[in-house]
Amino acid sequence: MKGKPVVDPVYMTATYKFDRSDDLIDVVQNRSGYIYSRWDNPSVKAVETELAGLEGYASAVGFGSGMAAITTAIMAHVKAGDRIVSTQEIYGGTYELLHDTLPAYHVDTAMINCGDLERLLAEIDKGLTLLYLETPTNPLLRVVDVKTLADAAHAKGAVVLLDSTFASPVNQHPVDLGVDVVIHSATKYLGGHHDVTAGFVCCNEPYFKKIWNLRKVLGGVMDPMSAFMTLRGMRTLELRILKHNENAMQIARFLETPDKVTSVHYPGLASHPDHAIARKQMSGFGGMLSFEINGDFDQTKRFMDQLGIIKLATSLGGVTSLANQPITNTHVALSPENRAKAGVSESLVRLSVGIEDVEDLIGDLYQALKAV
């Protein structure tokens, strides 16, 4: 064939066949090509090779989920009796694999509040295996040091990942940052379109070869299919970014307005406590934002059922706006005192702002705030 496919191929195969036996042994021995989907596949090899580039790492492993690979990464690098390092303010599944899971197993961990830096580096102060950051977090956007709490985490020899989910590559680069492994549910803003449930880790040897082993005997690797929609997505990656910047900077400030709200969490206005910190560290200040309605639970509610253009459902960072209430769904999990810890209200709504026009979206807002 003289051409070419523009479009990389999917490759749906689950197992691959060999002409002699040393070419299959070679293979295992040296991962030298393809033997099993469970292990590589070409399709999720591309689309690794995509964004370890964009992340400025030599690797990427792919998974079938976020939680996949949040969960392969840290216990890849954690046995018993080690200890963790965290924020209180992560995403739910996390906080239950930190809080719930990981004790159970003997590893224990240090949850402070993320905009208390000091005890931050108090606790990496007294040893730990691993630091775990999320930034911005999951769903008040604060927005962590990561240079510094790397580089003290990093002082007691301990490995440190960062989950950049509400980021992406094109507003943040952990590699700078002095981050292990980092980390992306490629769920959301990598694929884009709500079409596609996946996650990666993007690291270096010896973090790579680690996390490839642990992934080969868990079993969470990312399907062709998944892989191939995924990087897709990422064509489009920067431009989508760049106007989801665009539109939640301006419903930030539209929502700083009405007294029907009474606070607005965005890294990209001079009133967030993390301001400063996220100019330093952000290229962009990202299309996640949340905001407190002023009322009760029945209220935020009643706010939430009147939304037409932006949906109510969960997850984020794809094409279409999608608001919910944490309290209900992805901080569900956690205990009244510890969602009361996270800063997670009964009021509190989570809103990813798409890329429709932004006139639209307001005009959407303004009318269901009327019914608070």
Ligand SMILES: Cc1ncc(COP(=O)(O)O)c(C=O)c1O
Given for the second form:
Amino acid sequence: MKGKPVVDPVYMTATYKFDRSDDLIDVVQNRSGYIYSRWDNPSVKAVETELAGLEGYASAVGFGSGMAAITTAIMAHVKAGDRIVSTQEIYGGTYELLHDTLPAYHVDTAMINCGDLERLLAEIDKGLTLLYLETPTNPLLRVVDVKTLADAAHAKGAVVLLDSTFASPVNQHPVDLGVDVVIHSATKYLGGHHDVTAGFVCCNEPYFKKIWNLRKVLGGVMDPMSAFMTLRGMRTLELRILKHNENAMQIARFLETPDKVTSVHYPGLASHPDHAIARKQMSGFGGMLSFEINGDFDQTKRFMDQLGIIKLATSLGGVTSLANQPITNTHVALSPENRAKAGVSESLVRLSVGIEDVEDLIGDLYQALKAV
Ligand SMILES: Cc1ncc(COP(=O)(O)O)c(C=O)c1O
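Form predicted in complex with the named molecule structure, per the form predicted on its own context:
Time for the whole complex; same chain goes first.
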């Protein structure tokens, strides 16, 4: 038949057939093809190849969620008795993993305020197996000096992992900062439309083999449909991110003015504590911001309930603007003390700025602030 599909099909298959036993044996021994979709699948492979190229690494490994990517990437590199250094201001699920789950397996974790570079360097100096970073952070958009910390960790022989979800591959290029393993929750900007749950790591050898092998063992593999949807989302990644960046900057500037907002956290603002490092480390400031309402928990809730175009929902990174109160969902698992350490107050609102008309978004925020 003449004419070939412009778009590859979704390979909805769990297993693969062979004409000869020798071919099957070759695939098992040399990974020269496909044998079983918990190992590899052509649809998953297609999106892995695309993302690895974007991030500048030899390989990527696709997962069923961002958390599957994070747990597998970390567990591939630590064993009982090892030590991880990380920051307090990381995604709530990752915080639980480092703070609660891994210590139960006798992996020690030191979680330091990300603004305290000296303390972080001192903890690294004590010795570590793995440095785990996330920047910009969730929900306060702190920007961590990756190169300085990665260099210090490498000097101690550690592997450096970075969750680059908030930046996306468009706004930050971790390979240039010395990161060994980059992680993305593809549920966010890579998918981009709030309709996929998926995750990735990008890395070179020797990290790839370890992570790929543990994905096979733990089984948190990406499914072919999610791979197809993520690749489709990635076709417009750069266009979307540029619009997210532009909208978020305008909204951050707007939020600096009303007296119903006491502070705005956006790395693109000169008032942000990490503005200088963000300018150096990032090529765009991203679509995420957070701000404090001048009121208590109930008044902040009233503001949330008043939003119209901006949807009250958890998650982020898609075309539709979403707002949440981190204290009620993303950071609910943290004790009040640890929440305070992470800077998550009862009046904090996190906003994932979408790609809608920015005037409409500002109008929505304006009318909701009036209700406070
Ligand atoms: C920065 C960051 N990393 C990882 C995750 C986890 O991703 P997933 O929900 O796809 O498991 C999230 C989820 O919100 C996140 O914000």
